[in-house]
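Shown here is one chain on its own, the form predicted alone, set out as structure tokens.
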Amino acid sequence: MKIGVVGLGTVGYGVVEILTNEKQRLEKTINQEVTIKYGCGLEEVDLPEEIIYTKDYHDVINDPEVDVVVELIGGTTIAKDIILSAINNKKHVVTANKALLAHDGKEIFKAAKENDVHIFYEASVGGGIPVLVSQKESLIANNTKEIVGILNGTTNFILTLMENENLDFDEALTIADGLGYVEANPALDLDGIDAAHKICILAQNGFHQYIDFDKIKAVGIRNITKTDMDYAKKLGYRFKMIAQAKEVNDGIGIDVAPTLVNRNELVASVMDSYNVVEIDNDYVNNIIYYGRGAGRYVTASAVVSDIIKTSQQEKWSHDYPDCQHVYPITKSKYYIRASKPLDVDYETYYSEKADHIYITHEMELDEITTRLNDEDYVIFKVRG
């Protein structure tokens, strides 16, 4: 097995390190030689001397000796060209590119099938957490009922800081950014886009339908305040950015939103940069996957596992129909804060100073907005 790694950033170099350090053991596992022939990146790094460095990814995808192309540059432009060119050159592909698979997975999976090559992407969701292989293999006897997760470590880290250190959003964001947690485009993290990419991939595999990513509603954490965090704590809740997908009527309900979660729930205890995915099935209920969602070796571990999996014969199937209807999940309990009493059906009421806080019964969001009309209020989902 000869490998070309395209993208020599944090994760790419981690892949080189693991494949180099574990070479003999991995070769023994699959009973064949495992060799990195190329390392491709815009800036040269200190590679082992036997690896050829190149700036041109065409050197990798056009070399007939290369069996596996590993795409780790991210984005949806050049990365797409690299992956499709590699597939059309009959090379297996391993990627961590959640954005590309959420937007263009259908086209990529179709090309892989037509060329009879593997495409594996475990590292695209949850870093090193083996959730996708479980969906595609271990849970094949099950029908998925619901998927719920904390899928973005950056926002979870920020929310943890806000709660534990009594910081406002901007203060916590500054710390997270200084520690290297925030994407170059902060909106991917803060506005829920990254988590939406991941729940899209999970939902496609769970419900066996291709989902139009542009129909997924994502709301980020920018509007969470210390005030609402304090009230949530007093009421026994904690803020988490929750990604959710489930079958709804004639389609799939799927969205990402900041949500109050009861502090007694396991999901609420997931702090810092950790991720969690909870999958409810018809035969095996509520399986939970937990671990760090990002990091050099965490993500590289999943990439290397996928590289080794390309030695197997059986390929993952993605013969899914298009999902005709994608809806936001609007039926929920809701947290509402206002400066005066409101006409709303509630199960919990709390007041402090000039604030009036409600936890509603489960109801449709439209019902709340219609009833409250022009009232001034803050609203967030409540789980459970």
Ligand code: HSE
Second form
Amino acid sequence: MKIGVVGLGTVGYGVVEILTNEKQRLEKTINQEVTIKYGCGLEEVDLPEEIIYTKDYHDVINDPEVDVVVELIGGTTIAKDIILSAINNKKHVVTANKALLAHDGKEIFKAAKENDVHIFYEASVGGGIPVLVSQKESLIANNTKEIVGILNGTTNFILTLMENENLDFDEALTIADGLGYVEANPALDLDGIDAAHKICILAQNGFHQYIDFDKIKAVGIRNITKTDMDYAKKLGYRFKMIAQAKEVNDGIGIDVAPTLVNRNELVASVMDSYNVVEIDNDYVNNIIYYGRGAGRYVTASAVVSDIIKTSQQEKWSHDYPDCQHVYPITKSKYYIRASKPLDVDYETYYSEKADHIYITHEMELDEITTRLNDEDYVIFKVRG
Ligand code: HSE
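Would you mind generating the form predicted together with the ligand now that we have the form predicted alone?
Next comes the full complex, this chain leading.
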């Protein structure tokens, strides 16, 4: 197989390295040569001499010798053109592009089916954690009931720093940024958009329905203060950026929000830039995937595995109907902090200094907002 890698950043270069290091073993495994013909990027990196460097992705997608196009530039514009053009030229596609698949997956998967080519995208969710292949292959006997995850490593890293190092949000963000964790557009991480892309992809494959990404509600972590983090700790909780999708009667409930998780829950112990995905299925029940969700070799590992998988015959099916109703998940317990006592049903009450803290019973958000109409308060979801 001949491969064109488009995008020679952190992950792209990692793909070149892994394919070079593991070439012989991988070739033996699938009984065919595995050769990178092109490396395409805006700036040339130190490529092995047998790889042709080009700045123009058309060289890659129009070369009849190329069997697999690997799209690693990200974004939803040029990347879409690269992927659709490659598919229409009968090339298999491997991508890590969560934003593009969350927005335009339906169109892309349809084109792949019409052209009878593979599209694999394991690296788009959970870095190297093999969660999509599990959904599409190993769990195919099951119907998914619920998916819960920490799907964004950057925000998990920031929350870990805030808690462990006693930092406020801005201080932790500066450190995360300095370490190269934060996306070029920080809103993707901080406002929950990246996690929303990923839960959208997981939910589509889990519930076998296309979800209109624009209907997903995401709340980010910018409003989490040290004050609330300390109260959460005192009450036995820890803040986590939780993405969740579950079956509801006539549709799918899905959302992304900073959430207080009981410290005894497994999800609460996932720290630093690690990801976790819990999938509840009807036959196999609860399965948990845990691992690094980002990083050069972590992500490149998933990309290389996908490249090798294009040698298999069986295509992944994405023949899904559109989800008719996408709902935010608003029925939950809630953490509320106010500067005076509130008229709210609660299961836990705590007071310190001038603060009044409530953990409510499970209830609809509307019930709280209606009742506390004129009050000034801070509110977060509570899990469990
Ligand atoms: N910004 C993403 C994260 C990168 O922090 O999880 C991996 O998708």
